[in-house]
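Encoded as structure tokens, the following chain is the form predicted on its own, with no partner shown.
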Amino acid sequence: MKLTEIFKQNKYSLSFEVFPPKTDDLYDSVKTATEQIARLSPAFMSVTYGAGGGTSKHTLNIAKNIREEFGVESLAHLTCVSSTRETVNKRIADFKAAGIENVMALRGDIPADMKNADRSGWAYRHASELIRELKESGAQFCIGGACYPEVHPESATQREDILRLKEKVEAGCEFLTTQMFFDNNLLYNFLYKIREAGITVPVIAGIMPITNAKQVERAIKLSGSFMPQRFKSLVDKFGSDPAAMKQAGIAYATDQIIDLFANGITNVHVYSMNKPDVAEKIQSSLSDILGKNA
């Protein structure tokens, strides 16, 4: 099923995401994790593509074994940061091959050691023109691409970074899932804005349990992303305690998605980080508002 059919149901849904191992010695393990999380019934699972595409493989295996052996919807990742065309299209095709219908495009992050390179002679080098690649390739996939509620980390300003939004929709962008935030005045905020600009399509609430306090500096250096003082307190009062931190981490997230459904928003989609647990008891707090209709 295509995610847009999801969203036109107007349900409370949670989704989760999933990442693929490093290595293989790892994907037994891994596999099992997001098999849990998949005998949740989620929405949807989606199923990040590692950096430059040398997990690529697993991507593809953990959303197709998703799909076909617990009938939970899978959102394969695609990036094409540095990519060739050639090596873009034959992801395609494996998907295309694999029944995956469903399939986010990101330009990716650059690696460290080409930050500085000249970018001219890239195939891709934004989002957008991967998904244009995507609507010409004749595989009917539902496409979704990310957004950022507090800016992206590469834009001047948020105007120039919501028309590029705009590139991206425009292209064939069916829906978008936001990077992670704590406040959510910062996601009603952005809503208006990119409404105000024609931006129609469905946008999904991505929300991160931050449940130990060195997550804090990843979230912090990976999108920038602002922490009210009232998530700040909670870090410094429990973050030397691993459990109390994870418990606080997970009924602030909780909380969170709460305020979302209660303000309009019916999709949410958490950044489960392959923890089981985390999934179940924020699965578990919501199990009377997930059954009801928006």
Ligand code: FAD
Contents of the next structure:
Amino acid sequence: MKLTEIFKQNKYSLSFEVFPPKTDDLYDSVKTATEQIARLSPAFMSVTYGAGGGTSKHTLNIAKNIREEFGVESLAHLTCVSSTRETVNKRIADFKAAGIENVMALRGDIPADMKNADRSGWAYRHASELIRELKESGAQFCIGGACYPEVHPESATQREDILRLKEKVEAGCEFLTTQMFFDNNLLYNFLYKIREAGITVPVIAGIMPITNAKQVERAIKLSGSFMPQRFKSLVDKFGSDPAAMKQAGIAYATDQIIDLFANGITNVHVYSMNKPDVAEKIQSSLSDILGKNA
Ligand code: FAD
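One more: the block was the form predicted on its own; return the form predicted in complex with ligand FAD.
Everything in the complex follows now, all chains and molecules, and the chain you saw is the first one.
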């Protein structure tokens, strides 16, 4: 099923993200974690794509397994980074053959050793170019893209970022998933601005449950997210106690989701980081809410 059909149902829903193993020997443990998350019957599951290229083949296998074994709709990611026209055409054919209907088209995180490289020769420099290719392939994928309530770190201004986002939607992106954020007001503000700019596609709120203190640093470095004082206090207080930090981080994420649902957002994507226990705890805390129509 195309994800846009799920979003049209106007029901509160959670979806979860998993990432493929970095090395082949970790495949089985990732597969097990993925299957445990799939048993929660989320609205869908996304499978990221290693822009470095190394383990990208596993994205397809995992996305296929989620659909075929568990009947959970999957969203396979694909990046411009490390993709030639040939690799993209091969992925399109493989996704089609595997029955994948939903593709998240991304520029990709640029690996450190490529940061200063000349990108003029890349087949696709921006997600919108990859989206156009996917559209023109005739494969009829439902295509998603990323958006940034706190502005993409490479954009000079939010205005410019939103103009680029609009181009991405016009290229054929049918829904957007946000980068993680820890202050819901940033999302509400962003939604107001993009709707005003004429971007009308569904926006799925991306929530990252922070379950250990180290993850905080990584999250800020990667996304540049603003940490509200309420969140900082929680990390200060519980960061050195792993069990307490995990519990507090899950509660914070759950609280964020409840506020989002209460303010008109129906679809939330949880960056569950291959952690079935985290996914399960969030979902079970929201069971009555998820059972209700929006
Ligand atoms: P783009 O849409 O191409 O935007 C990147 C920057 O370029 C922005 O500043 C934008 O404003 C600007 N821009 C866009 N078009 C143009 C143009 N025509 N001219 C000039 N500037 C332009 N990374 C992975 O490697 N693998 C994954 O699986 C993955 N999944 C993700 C899922 C989500 C929901 C999110 C939010 C991010 C994900 N990422 C992933 C990270 C993502 O690849 C990075 O954030 C990357 O830096 C930008 O990707 P993008 O698709 O948003 O790029």
